[in-house]
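One chain follows as structure tokens, the form predicted alone.
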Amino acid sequence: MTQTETCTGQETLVFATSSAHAKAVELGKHVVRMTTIAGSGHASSGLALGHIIVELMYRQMRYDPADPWNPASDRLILSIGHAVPIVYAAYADLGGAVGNDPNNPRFLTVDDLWTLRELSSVLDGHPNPAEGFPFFDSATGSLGQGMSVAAGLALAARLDGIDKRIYVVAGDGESREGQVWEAADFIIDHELTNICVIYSCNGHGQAAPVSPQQYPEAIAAKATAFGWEVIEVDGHDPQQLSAAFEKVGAGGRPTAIVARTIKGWGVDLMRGKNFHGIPVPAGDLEKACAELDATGERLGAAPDGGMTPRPPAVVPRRRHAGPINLPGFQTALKRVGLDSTLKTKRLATRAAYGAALVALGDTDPRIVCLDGDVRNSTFAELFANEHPDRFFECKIAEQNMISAAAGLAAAGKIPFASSFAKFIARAVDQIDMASITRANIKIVGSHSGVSLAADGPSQMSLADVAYFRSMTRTDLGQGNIACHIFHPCDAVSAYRCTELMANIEGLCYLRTHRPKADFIYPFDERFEPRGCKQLRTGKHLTIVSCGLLLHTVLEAAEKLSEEGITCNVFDAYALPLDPAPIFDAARASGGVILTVEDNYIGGVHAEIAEAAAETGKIRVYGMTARRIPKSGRTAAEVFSHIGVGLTHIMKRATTLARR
């Protein structure tokens, strides 16, 4: 890598090369200094990206650092999130806007770099737009997710008719992640030719060199096999980088630039040693900076002082006011040909979700849908039929689906992502990252619990409620909570809970079931977040349930009443839950509550028991799935097998009522 005469002999290219080297050195010194001051950080990985970031942020990307919220701006996803100090350095050098209020931004300075990783700083240890760094669209750092987010951003740009490019910087080590290739497939499927992925191939992971399967030649071969336009370059040669970026999109395919880079570029004391996540010791700081200067001098670095990004088009930011109101339940069912069920008053909650999704799509163009090759089971197919341009088939790749949904949300869409609840569990890490981003995504887990019966436990989700509930009492730092859960018992409640999700800003999870269920609620019933509904009154016991199992609880309550035991019955369709109505009823009926659930521990029982422990004088007993389920011919059989069948409920309720 030397600054030599270009193949055309043009002095402008030589000048551009010398100025790029100078900027890479300048930013590199900032990276070394800020990580040393912070006492932690990934300086060596940042230095490997120096020339790539200079080429992107100063020459290729069309964006205004003072207005990162402009929808027309090209976007950069730093999938190799630990290398973020180099982006911070460039953004501070450019005076980029930070903060969460586009109308009142602050502009980053070089002095802000020395606050890296401080609690009060917008410069988090890994990228996180929610903490005030809007140049990024998603939190990254858990590797392998950036390409999927880029896919969501590219889909949104297509829907909005915006000509912009989405750049992803990834690492060679992270290319081992399966989600990388899920995204590579998805991007080809949907012909997202405005995406460019740059693989920084520095040959080193955290603990050891990368596998030969992640060598540049192997990555290039894989990307080629997946149908991408592949360009191999020296990642520290400005001319090669510039020429590669000028070809992005020209071949009618997404572009993969495989760049050979040097971890710790320009700093000799980092070369050949494991400096991953280890800053330069304070005593060696000036030596490291001097080595960078010497590297620049050897390459003929010459600052020009005039490197500025390309301006983007001016596109007004989208503003949406007011709630999304759906038509009546009957109207929505008629719209999708399900109105015959209005007479039978029997419909699966998954089908009602599909009807609600179509109604949402009719009402608001921001509504989009993703599904994981089960749309004919989740009833997302109804949306695909009516709004095909806003439906995105993700196939069997749930991790990519959730991260792509986060990208769509970052671009102002309201994505609903559906699959079997059991398969959603594959994407727990992606959901966590979306919650860190504060992504406005809606996840729908169909065929939840054990009620699908005959398919057996490999298709049943019982741990999902506890997982999602772990976020329902978590403050996002903005006065709202990290996640809302909705678990409807019939078609009416499923329809209205879907409407609620569309109007809540943030992560929501809807649990639906396979079997058809009788309508419990009148067609005009309304629901609210944190709410519950009292369906029966009694004086001996209070029973709380939700979802399909609530029908069994109601049957048990009816039979108990024939034996002289009357029960309050509540539908706890939402978590978090305001337990006050349940506690009021329980105090008037002996102070005892029995919860009955089609999931493992950590759901409604935990919600009510924790609240009761703070109030005192109320005892809460729980019936949940306490064994691994198995196949059965009917839902009733499997409910009984896991200990929450009709006879189990009646026996436990009788014991508690007589106590």
Second form
Number of protein chains: 2
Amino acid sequence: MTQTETCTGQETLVFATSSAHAKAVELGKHVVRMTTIAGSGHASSGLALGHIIVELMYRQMRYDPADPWNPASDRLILSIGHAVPIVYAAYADLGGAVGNDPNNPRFLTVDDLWTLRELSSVLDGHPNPAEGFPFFDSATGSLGQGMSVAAGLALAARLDGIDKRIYVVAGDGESREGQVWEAADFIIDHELTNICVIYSCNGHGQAAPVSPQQYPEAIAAKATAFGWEVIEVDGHDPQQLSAAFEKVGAGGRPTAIVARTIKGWGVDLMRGKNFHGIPVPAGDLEKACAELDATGERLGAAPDGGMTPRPPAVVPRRRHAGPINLPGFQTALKRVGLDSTLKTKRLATRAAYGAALVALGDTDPRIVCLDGDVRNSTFAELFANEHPDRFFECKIAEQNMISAAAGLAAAGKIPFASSFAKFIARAVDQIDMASITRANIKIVGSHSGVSLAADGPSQMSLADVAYFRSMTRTDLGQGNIACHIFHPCDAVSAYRCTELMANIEGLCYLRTHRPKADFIYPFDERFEPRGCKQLRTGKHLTIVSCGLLLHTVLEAAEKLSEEGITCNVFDAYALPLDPAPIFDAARASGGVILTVEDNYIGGVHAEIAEAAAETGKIRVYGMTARRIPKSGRTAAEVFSHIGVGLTHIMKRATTLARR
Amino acid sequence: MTQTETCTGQETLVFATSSAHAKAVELGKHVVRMTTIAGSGHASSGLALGHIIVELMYRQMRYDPADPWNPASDRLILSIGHAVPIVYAAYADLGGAVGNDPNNPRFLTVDDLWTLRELSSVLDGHPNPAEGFPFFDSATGSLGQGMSVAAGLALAARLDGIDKRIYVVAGDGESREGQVWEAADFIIDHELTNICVIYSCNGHGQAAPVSPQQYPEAIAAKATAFGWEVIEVDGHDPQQLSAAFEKVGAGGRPTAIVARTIKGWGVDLMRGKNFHGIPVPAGDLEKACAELDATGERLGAAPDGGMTPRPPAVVPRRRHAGPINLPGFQTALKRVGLDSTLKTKRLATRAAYGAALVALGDTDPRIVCLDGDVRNSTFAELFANEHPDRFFECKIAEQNMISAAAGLAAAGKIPFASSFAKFIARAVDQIDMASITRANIKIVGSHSGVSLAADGPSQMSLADVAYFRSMTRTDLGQGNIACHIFHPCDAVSAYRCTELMANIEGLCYLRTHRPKADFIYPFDERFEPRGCKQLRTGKHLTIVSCGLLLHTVLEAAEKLSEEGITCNVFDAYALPLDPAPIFDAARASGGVILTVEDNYIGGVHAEIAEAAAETGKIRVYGMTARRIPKSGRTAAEVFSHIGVGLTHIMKRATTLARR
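For comparison with the form predicted alone, provide the form predicted in complex with a further copy of the same chain.
Time for the whole complex; same chain goes first.
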């Protein structure tokens, strides 16, 4: 129940108003003090949010600060992440729980605020749940991503049958990010009417005032055009805020509250000048606090000791789920009508991914799927057909798709998000942010590398392996790493790699291909993270490849064997990988390794070369895409164009084998 | 002059209409035939654009198909890149020039259309100017980027005093991409009223019909809310199209023409079914062409032999400019009031970048600068102050910033686009597309690595080096490569690296840092692409580092020397680099190299290890960020947190030196 519901008439409003002002002043002083002590931080943006945060965290949100893990809680996404000190102040005032263990929480006190931005503090410079601040669901601070995360949380709540609200606090300047409008479309498409976005329109960006395009009236007009319920308020007027929140969801549409706010509210010395991200100098600290007190007094602030949040509903806790085991490959193909390929022994890895996804969905209700208008290409369509309630069409908006996946993961789902590998690049910053959150998301890039051929480079991914691999040495503790890459060469391995991804806690990336490929593995072959497979043995050279191009490598090895040159051939289907078996084979075959990939550098070659360079004994040579590709009518033509065609491989292998 | 201007009254319109229908049918048949012959390609999306392309390329645009290099030409950005066959058909019909040499063009014929998507053809699967189709300014096909490129072209035209129009043809589903709305804001901010976007609203995405959020009325409402002049038309009605184009720019605002179109127009067998990206089967080819003829007949199509584009204005050609030489470092610092740092010998690399940018702007009028609301952090502000006409504030919208930079580059400018390195990740796909275009853009990421410290990981870049490095082995011919990275450790090298970037033709990436750093180099030191510098000599180990962390490495080396362990220390300020001097030093000091970086893997370590693994004699060990960072109050604390602190370096170096 809200304050306004507990009493009636004018008295209520005066009461609510005076206590809200008092709390805004109290928290504001904390914000000023904590940033001054930290020597950095965004006091002025936090002050702009004072009344909004008070209204949300003390009056509107149904949650228990002592149990932020409660799945029934209303959630707050601070999309304008740099304003976080005001949330820290409120949460400390409420004795909110921190830490990473729900069974062993610590309760924040106001004194903790003075540790802001310290290495040992849970109060990071921007919202960062993974470092022990579970009130948040997502790292924010790279702007414009919060609405998408909220959408993921709202989808999960619907699946779980939980009636909760997701509040997003965003900035005016932030609404320049296109992702905000991708999310606005998505939230309308999926009728997520329990989402309420509050735009804090303080009129200032970092470097300058915001553009007129981001004035409150412009944001209101845009949100209206996008189909949202729009309410404009004075962001420092508790009555207007309270009245606005009472209307949330009433119109059957998601709500945008466009709030005019004041950057540096209540502190004269912060106004007029650009105090973005700059704390009050220590010498001015008491003056600033006195100004806040005076502002409160002017507004009739009167403390109310009894401000407590509304309790959340009671719902069962999520239980820890065991490993997900898929049925046999043949069973899974039959399930989706692809069993004719069991005879032809030829199927695209993307199709096997689709079959695996359906089987995962059959097995575990946490599995959900998102796709960006290419589900008929990625084969996410199979899942959409079989589990329509857990499939979320994101249309052509990859940034929103990835952040929404992170929101779903925050609510305990295991989301698989697919598009062409090339278009996944659209969401690199969103993946970075999900990585900071340690979000359990699975990204699937189809049509990877250059084997798509005819469509040309705008549809091909060549830098994706280097990007995702960059995170594969980043330790998350407890044996986890920040990212696993899987790059299967055939349908059997694609099926099993998808299963592996579902069972790994954390970010995984799967590369699939458009063309059909012969089966390489028996139907019952097993795979593992960090694994690789030896497919041929030989005496003269060791070749490592992966994906569709591995078929060309095998063909080259076969032809070379006819010429008397025999090669070990390894399938590096996983990155990172344990290179020991590859090095063992290399030592027994001349000590030379050749890697072959149809992506740019930074992938398998780097993986093997970095490990080999520590031994100083094995020599490693890499073949990667040495040209920007163009259209060709066949994959073989484009492989050849970029320098990794059959004849290139044979020639290079021959040279190396004869050294 | 347009057709409608050459005659008067009803007769004109009938004439224009009948000839437009005839041309649309003629080109449509080419589209159907070329995609069927190619065995892939987007015939249906092309047919939807028939009348729009006829109106633009035969009637509205002022250009000479035989000279697409003419800087005065109106330009067409096909943002909906997959629809390109219709443009190829028109351009071939007009005998347009192709090839990469304006002095030696080849003129397209209709027979060339049957080479669509062949490896040797200039007719790539999606617009791809770099492969010899200079009618386009930018590779497209990853959707939603065209308006931003158009903005860059329009800004360049204004700087050059050229009155030309930039037309963008976009899709309805494509308008889901947030970047479209970033561009919409930017174009309004900069009053680029010579831009006209035509949305082809055919109602179909790839996987399904578009969302109601992308219906023509929704797009019109959104564009209106964003401040555009909106005209709704039937996209297959030549009269309505002609009338709409006559109004472009009249209202003093950019124009959005929202055109209802039919996917697969004129070919019954393509309608109703989802023919996205699927050509007509060979057996149906003649039937499809007959259907187009019948459609034309029904509409009164009558060929007009005299349809020719309007000629462009005559303006001087751009002249080839020589190398840009900057003044001395001291002179440049004085120019921007930073000369006090010449005595303290301490300045942030980001500040030196700003000084270099001003000096570049003083020296060469082609230098332009873009920034995303952080110019006071990146020091682009210095340029904005001194060369305001060539500075373009992009606000918080990095995707649009990078694509706009690509547009400026296409018009002969040398754009430097800056933001926090972390936020550059927002535009990876845009950088990919610019790379395909071979755009001459310079990207500057400030606050790179983790040395920003207190703000936490949402503001830190750790994967950027791996991403940009992935392109550094990609050969563009004539000695060029797809990307150069510069990562200076002090102000002197930052100044000179900025100069190097301006003189390299192609994509470059500069990493700068927030904290001040002591000068390491003398003011007159020279640097070069692929260079590195030896800063210390020693007998026991060779250490390679770069950027701000190099100062910690030097401190470690100094302390180690006091313990009797002497190290070679190299500054790897450039990637790629020639490792020969590093290897020479390593061979003379135990054959072991230690690399030290505050980013994830895939950077300097990969660079050195890959080269070393080919020799098989030098051992290389890497120290990189092994944890996801968090806030700390100092850079040293965060270096230590992620495993590259002073004591970590000393310990690892000691172990390696004593092996």
